[in-house]
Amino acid sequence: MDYDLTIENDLIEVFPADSGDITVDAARYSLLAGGKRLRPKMMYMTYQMLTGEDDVSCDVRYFATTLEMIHTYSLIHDDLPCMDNDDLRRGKPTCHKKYGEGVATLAGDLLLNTAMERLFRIILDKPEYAYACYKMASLAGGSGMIGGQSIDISSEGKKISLEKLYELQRKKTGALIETAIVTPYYLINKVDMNDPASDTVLDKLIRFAGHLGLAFQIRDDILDVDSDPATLGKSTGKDERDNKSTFVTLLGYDEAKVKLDNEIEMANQILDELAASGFKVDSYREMTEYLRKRKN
């Protein structure tokens, strides 16, 4: 299956091309601006790993599209002058640089609200998906991504502890990666909202997501130091500019690279466990190696 083509085709259908509404146009601009699409790809890979199927169900595609909408809203808001104040995203002008701050704020709001509408809509047809919807909303909220962003803002200009940095990144970056990796499990197993019992496969998926999320962020911190905007598709040197605590500033450049390798190794150990249980993990092995070496 062509992951990229399927994901892009589904995203194109979210908003109409000629809406006549500048906020819709701005939301569509950011949603279709490209990018690695790692989170929907991870959702596809987990589904295929758990089911052994070559294709991906329509419901998984629906949730993958919804998650990418949430991720894109977070990027629009993250780039605003009141947050990271960035001019470049995915190699293109950020939403507020193209449409203005007010419209960009509304575009982010529209993406998030439409994502929530989609979650409610599918529950109407398939109430057995309520727990999957709840977890996606929760991990995007105060106990997840927004909570991490809150720590990030309150930590600007300060040196925070390594323990606090772990908490920040587990929430800000790791929460949506956990959503991507674990959601197919909830859909396949129709987890009961009132009794979300765990099992060893779910535990392994959550632990795997934790290591992968930290690896992604550590690599991001390293790239902010040694990459350039043309390669990265966004501004570099922001962490130093904003006096932020990162894995590079707290551990040092070389130790951060060691920590990256450790997180990748622990992720691979969990893949070994899943492989021993009969799951095909080749796609995720390629993903972990890509995250270790990615250039953008």
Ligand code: GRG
Second form
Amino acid sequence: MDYDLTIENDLIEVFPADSGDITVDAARYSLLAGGKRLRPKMMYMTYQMLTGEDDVSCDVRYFATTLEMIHTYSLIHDDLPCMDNDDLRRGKPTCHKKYGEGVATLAGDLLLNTAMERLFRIILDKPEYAYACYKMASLAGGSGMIGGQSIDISSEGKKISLEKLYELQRKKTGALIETAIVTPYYLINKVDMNDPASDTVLDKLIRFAGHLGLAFQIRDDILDVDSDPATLGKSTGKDERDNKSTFVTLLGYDEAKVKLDNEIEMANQILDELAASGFKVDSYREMTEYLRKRKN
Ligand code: GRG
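Alternative state: the form predicted in complex with geranylgeranyl diphosphate, after the form predicted alone:
Below, the chain from earlier opens the complete complex, with every other chain and molecule after it.
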């Protein structure tokens, strides 16, 4: 199955071209501007790992598209002058550079709202997906991504503790990565909502996601120092310029690389456990290696 083609085709269908509405055009512009599509890909990988199937179900594709919309909204809002004030995203002018701040704010809102509409819509047909929908909304919310962004904003210009940085990144970046990795499990299995950790496979997936989320973020901090805008598709050197606390500024460049290796190692140990239980983990093995070395 061609992941990239499937993801792109599913995204293209969400917002029509030439809609006649500038907010829809702006949302479409950012959603289709490229991007690595890591979160939908992780969703596909978990589904294939858990089911052993070569293809991915329509429902998983639906959730993957929804998650990419939430991710894209967060990037649009994060790039606004009132937040990170960035001109370049996914190798193109940011949404507000192209459409202005008002429309970009609305485009982000539209992406988030459409994602929520989709979650409610699918519960109408399939009430058994309610927990998956609830988890996606909550991990994107105050105890997840928005909560992480809130810590980020209130830490501007300050040196924060390493412990606080872990909390910030676990929420800001890690929460959506957890959604990506774990959602297929919720679609396939009935989970005891009062005691999700009693489910050993679920517990492994959540811990795996935690390590991958941290690895992703540490690499992101390293790339901000190591890379250039042409390769990365977004501006670099911003963390130092904005006096941000990152894994590189708090741990130092070399120690951050060691920490990245540790996170990948721990993620791989969980893959060993999943493999021992009979799950096919090959694509996730490739993903962990990719995250260690990615260039953009
Ligand atoms: C505005 C509510 C709100 C949240 C913003 C995601 C985020 C929170 C901010 C983005 C800033 C940033 C650099 C976060 C670090 C990690 C991250 C999410 C990077 C972008 O994700 P990629 O690399 O992007 O997967 P692509 O473009 O490939 O999809």
